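One chain follows as structure tokens, the form predicted on its own.
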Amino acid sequence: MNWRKSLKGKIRFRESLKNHTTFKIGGKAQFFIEPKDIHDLKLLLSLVKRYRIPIYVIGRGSNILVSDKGIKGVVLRLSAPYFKRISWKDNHLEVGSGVLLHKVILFAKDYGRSGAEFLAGIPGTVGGALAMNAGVAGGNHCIGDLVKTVTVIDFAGNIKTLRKKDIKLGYRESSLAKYIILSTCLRLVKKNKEEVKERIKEYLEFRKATQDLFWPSAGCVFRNPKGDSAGRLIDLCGLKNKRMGDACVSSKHANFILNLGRSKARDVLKLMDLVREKVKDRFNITLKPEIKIWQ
């Protein structure tokens, strides 16, 4: 169908996405859309609907492992200033889902609010983390704690706005990953400018001394068991720099897969089997993947 014809925001096609994940893995996605705004996101939801086309959303892609073939359909991206919006609304945080993590945690200092300044460091947008309520190692803190509403548009192009009450927030996953997310309203509390930065600090330096960021990756490829750590095991297993290709698991942190410069989606999930095989045998337990695996 002519996608120029109908809709206002950006198209490509044949688009990599190895450019648009933080693995830098990936074939190509069949049509990479972005809406210029939630009137083009409707349209593109009843075309989709319409030509029975699946539908992929993408934020930063910093939890995603595309398949070497890429995509056939279409990959959302909600990246329009429409979805970046960020605003102090009766003393609550109101933020677009396409807007950076980064940047909501640098706004927040600026007006003197805490609360969200542990995720610093996470490279991800609002929408990708509210999907998978990304937090801290140990589920200490999480991007749900701090959620008063979201509000999202299912698949049939039904607005809707949920109250935390209405939502399901678990380790790693909420009830939100079967809509697309569109903003939320978060609360934070008042606290001086600089305890707030010290803070940020504080947490970009813990990313920096216990994780690997100058290779590629996606963070942390599995779940922690119940009461455990995976990257304990894994490193119990003696994984640490195991390879297959250019996917290496990380000296740093073991529960890291790192891209060494070439690693194809196949190398990953090769390593992903044999990290999962060698703890299966030596703890009996099944790791579960964290990362999203497009195939």
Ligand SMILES: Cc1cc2nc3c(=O)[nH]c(=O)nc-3n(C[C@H](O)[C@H](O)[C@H](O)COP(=O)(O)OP(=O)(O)OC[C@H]3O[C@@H](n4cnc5c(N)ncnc54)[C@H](O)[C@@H]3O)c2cc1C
Given for the second form:
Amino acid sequence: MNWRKSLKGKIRFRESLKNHTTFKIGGKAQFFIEPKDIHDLKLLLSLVKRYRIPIYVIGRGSNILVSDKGIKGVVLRLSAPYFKRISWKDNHLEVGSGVLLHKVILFAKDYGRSGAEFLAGIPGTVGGALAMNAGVAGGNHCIGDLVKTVTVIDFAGNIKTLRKKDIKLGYRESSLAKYIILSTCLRLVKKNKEEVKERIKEYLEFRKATQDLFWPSAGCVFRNPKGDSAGRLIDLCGLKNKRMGDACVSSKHANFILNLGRSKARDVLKLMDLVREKVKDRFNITLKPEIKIWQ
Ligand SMILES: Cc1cc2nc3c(=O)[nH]c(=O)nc-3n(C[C@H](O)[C@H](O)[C@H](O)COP(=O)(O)OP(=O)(O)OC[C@H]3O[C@@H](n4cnc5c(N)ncnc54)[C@H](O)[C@@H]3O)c2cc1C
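So the form predicted on its own is up there; where is the form predicted in complex with this ligand?
Below, the chain from earlier opens the complete complex, with every other chain and molecule after it.
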């Protein structure tokens, strides 16, 4: 089928997903499509449905491990200006799913609004953060806490606006992941700009002190088991600096796997298996992945 004839947005064929993930790992996507607007997205959805083509949604690719074999089907990214709108409306922040969290925080700060500072340093988009219910360790704050409404489109092309009470939000998971998230309306509170700026700085400093930010990674690889920390368990198993090829358990934060250069997805997967096995043997706890594995 000729995508170029039908769609107005950007279409790339055999696009390397290495360039679209923070892990810098992954094979090629058969089609990498960035629709121009909602009409284009609806058209794309009708085409993939008609031709039964699998479709995957990517944001900033900061929580995904893509197989070395790549992806057969469409990888969809909502990065056109239409999906990156941000405004202050009726005392709420309205923001498109393609906007980076960093931009949301700075925008809120400029309006003297507080509540989103804990998202500072999470390198994702609004859509990815909502799908994952991103937040800070300990689960004290997550983006779901700020949500008033979320507008989504389902794979049949129906748009709906969900209120918070219609959305199931849990630790690094949300019922929104079954849709394509288009935009959200967030509740923030008034605060002095300087105070907001200071809180952002504190969150960024904490992150710098506790996370390995030099090498490419996808953040925490495993979900924390109830009442414990996956990083602590991995560390107690003596696995810091453990390597498989160029994939390496961080010496700073044992729940981070780093790509030291040319790591393949299979190296990361092997290292994850080893970590899981050691933690299971020693603590009888089965670690579950937090990252999404596309294979
Ligand atoms: C250095 C580093 C630090 C991190 N720190 C944290 C942290 O403190 N807390 C935390 O929670 N996470 C953290 N992460 C993980 C990650 O940044 C977050 O989960 C982020 O919210 C993912 O957003 P994304 O846009 O990159 O999503 P992606 O990684 O692109 O996608 C993640 C999931 O969301 C889905 N998705 C993306 N966009 C949409 C959409 N528009 N509609 C529907 N589904 C969508 C994807 O299909 C996929 O299943 C960290 C990652 C790194 C690399």
